[in-house]
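A single chain, nothing else alongside it, follows as structure tokens in the form predicted on its own.
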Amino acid sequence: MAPSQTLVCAAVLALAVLQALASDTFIAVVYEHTVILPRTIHKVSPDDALALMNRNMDVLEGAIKEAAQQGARIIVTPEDGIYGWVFTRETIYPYLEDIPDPEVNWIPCTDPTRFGRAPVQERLSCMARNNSIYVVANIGDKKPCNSSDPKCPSDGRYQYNTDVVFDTEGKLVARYHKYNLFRQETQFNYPKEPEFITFETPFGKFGIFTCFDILFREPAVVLATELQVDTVLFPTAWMNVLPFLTAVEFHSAWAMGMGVNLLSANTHNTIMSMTGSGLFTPHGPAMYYYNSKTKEGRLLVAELSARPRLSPNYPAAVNWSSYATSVKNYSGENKTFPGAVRRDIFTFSELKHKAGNHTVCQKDLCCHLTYQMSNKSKDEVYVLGAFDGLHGSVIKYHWQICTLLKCKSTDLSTCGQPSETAQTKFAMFSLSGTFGTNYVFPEVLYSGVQLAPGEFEVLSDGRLQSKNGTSKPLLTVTLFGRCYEKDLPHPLRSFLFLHNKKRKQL
């Protein structure tokens, strides 16, 4: 048999084996970890850095063993879960390792020194291998560079916030460098180009990105819509921001809006308002956890569809502006006033009656609401709000938001301020908007920052509506739109390039 025929036969056999092993469902786990932080803000020795990381990995190893015992095929651990986040560029360096491209076909557990000192990768690899489970973790990558590279930092190295994935044999199968750094992550560099990382398993096609990435087109939207992954792995260190950006509400909404599974593993730190992890699907949360009062993290386990797009009940495509554009402005009282949600100025209209129709517009966005309250509290005020504009102080990106929300108090000036509790239930609601984007994420949040799985639906004409009223008091109902094409150029990537170039010239 010719060599080319041998290769073809081997490839066909491998595909047949993969198909034979393929599963319609799989058990997945995310672990919300209370990270053990460094005791000093000063630079430490590599041995001291490893000692801290081993303390965190001791905890993660226990979670990995428990996940494997429950039949999990994959576990996701949080961003910053191995060393924390209290760093400068210099002080984080002892915590970093050289992480090679997965194409090198490397199992650190059996060949730990192939790419230099890599005790963290070795241990993670052994955790995966010894427990026959895919392990997803967030660590730091370092790459040397020199003056021939015009973007090389002055200290001669790149430092990246990095996700790694090890398969059941302990092999490194994915490495992702975070592309959208949060403004406080000055210890890391931006990759030169966004990375679109995917890998195949017998239980679906996976993609991966980190925390702040979820709010941008690259890589998040590309993975979900163009590369058609089934499941996104999402290590995060998410600081909750009501009324729209708490971890569980936005991550669940994103999974529904993009039509994929999202395995979201958050760090747990109540001082930093970090909590909220879950296994989210195109239909809503399979399992989630939000607790801002205790110091303990949580292991979350759920069985998910391996290929949700092939499911007969996969959500139909939605035209997010269809219904709203066909509606004429409702008649009746519709006075508006401005209100701030952090720095964003919304146009609000108070819902003065227990039932009614409302329309509120801002710029190109008009939001329509039909509602009926079942037990309106006299001490609570609700408004319909619209926002169409740029959000963010440094990195600015474009939102279109329609929201029904409870104000913090009966003082209208508090509308848009964070509120965690409510007393009013709704017999029905239907919210829609004239969105200029197909990327809209539906959120319903109950009192106590709780989700409402199974209690609302999105119709193909763009209406977000209740099924049988709300079983719990309501905080917000929101359609959160992202107009990626209207985002401003990223200021920090160009600034850092020019800053490094100027320093080298000096």
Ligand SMILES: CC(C)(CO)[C@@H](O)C(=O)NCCC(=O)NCCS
Second form
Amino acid sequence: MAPSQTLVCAAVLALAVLQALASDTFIAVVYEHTVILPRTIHKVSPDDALALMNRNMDVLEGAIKEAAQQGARIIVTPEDGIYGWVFTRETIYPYLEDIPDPEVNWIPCTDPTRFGRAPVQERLSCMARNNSIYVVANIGDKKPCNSSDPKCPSDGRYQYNTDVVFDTEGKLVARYHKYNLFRQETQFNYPKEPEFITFETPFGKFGIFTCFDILFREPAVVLATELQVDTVLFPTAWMNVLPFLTAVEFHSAWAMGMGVNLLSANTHNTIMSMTGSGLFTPHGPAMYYYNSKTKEGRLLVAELSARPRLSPNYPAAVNWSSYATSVKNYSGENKTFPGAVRRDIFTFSELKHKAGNHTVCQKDLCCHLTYQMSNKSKDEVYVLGAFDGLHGSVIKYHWQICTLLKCKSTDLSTCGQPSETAQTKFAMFSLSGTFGTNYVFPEVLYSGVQLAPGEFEVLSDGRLQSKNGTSKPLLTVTLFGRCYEKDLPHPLRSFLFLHNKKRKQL
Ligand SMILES: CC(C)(CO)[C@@H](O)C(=O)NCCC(=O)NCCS
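Starting from the form predicted on its own, produce the coordinates for the form predicted together with the named molecule.
Shown next: the complete complex, the earlier chain at its head.
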């Protein structure tokens, strides 16, 4: 055979083998872990730090074994799941390890000292290897630097909030440094550039990012649209915020809006309002958990499609403004009034009747609603709301929101305040808006912060509508739009940079 023929044969063979190994579906697990927190805010010894991390890893090991027994190929554990979040730069230091670039081909379980002391990576690697399962965890990376690097912090090291993935042999296959740090995370540095981390498996192409990242373009949207991942791994420590940003509500909406699977493992801490994990698909949640009452974590198992993408050009396949720009405004006699959802001033219009059509507009956004309530209770008020503007006090990013919302009480000044329960079911709703973006996330939230799997759909003309009415009372139906190109530059990135430089000069 000519060399070129041999090459072709090898390629064909390799493809055949890959196809035989590839599966249409796979079982995945996310574990909502109640993190055991350090008992002191003071700096501890490396041994004490490891002891605390081992207590958390003891619990995670139980979850990993259980996941493997249930046939899962991959398990996701939460952000800050091994040591918590109450730290300064100094006090987190004993918890950190140097995490190498996965291209070094390292199995910590079989070669634990190759890159210095790394007991956490060793144990995670062994848990993956001994149970033949991909393990996804969140730990801290430290990278020494010196004055030859003008951005090197004064204490001589970078510290990163880091996701790691170990494959079924225990090999480190992915390392991701969190790009969009949340405000209190001063123990960590921002990476200089966003990282777009992916890896291939027989059950699809995976991407990874963490928590606050999900609200921004880089790396989250780029992974889904340009790098075309099938499933996103998402360790998080998410603090629920009603009405639009509870964990299960927004994370399920992101999976639908982007047309990918999202495996979201949240930390469980009811005092911090952290609960809500799930295995979310483009068609809705396969499994989810929200419990603000118990202290217990929860293992969630579901079988997912390995190739869930609806089309290669999703989400552009949905024209979010098509319907809304084609209809006339339902103006009528409806008065509008302003109301605050936290600091954002929405334009609201009360749904006074049992059924009807409404339009409200703010700036460039007009929202249309057609609805029918099953019962119109005197004790409850619903509004249609619109918001088009910058959200956030420190980090400012642009939202366009259309929402059907239950007010906290019958007093209209409470519209937009958090409300967890409702009594009114809807026989139908259809919500649309004149969005200036392709990135719109459809949320439906029922009383008790419950999702509505299979009970609503998004049409290609951008309408979010019920299929057969709502099986439970409704808290909110929301089209959550993000205009990434109108976001302001991140103020904290440069602030922390200058801050570190100044500390160095002192
Ligand atoms: C929901 C949201 C965004 C509202 O401002 C906020 O409550 C939230 O949970 N942000 C992400 C939190 C995060 O990155 N945690 C990791 C370190 S504690």
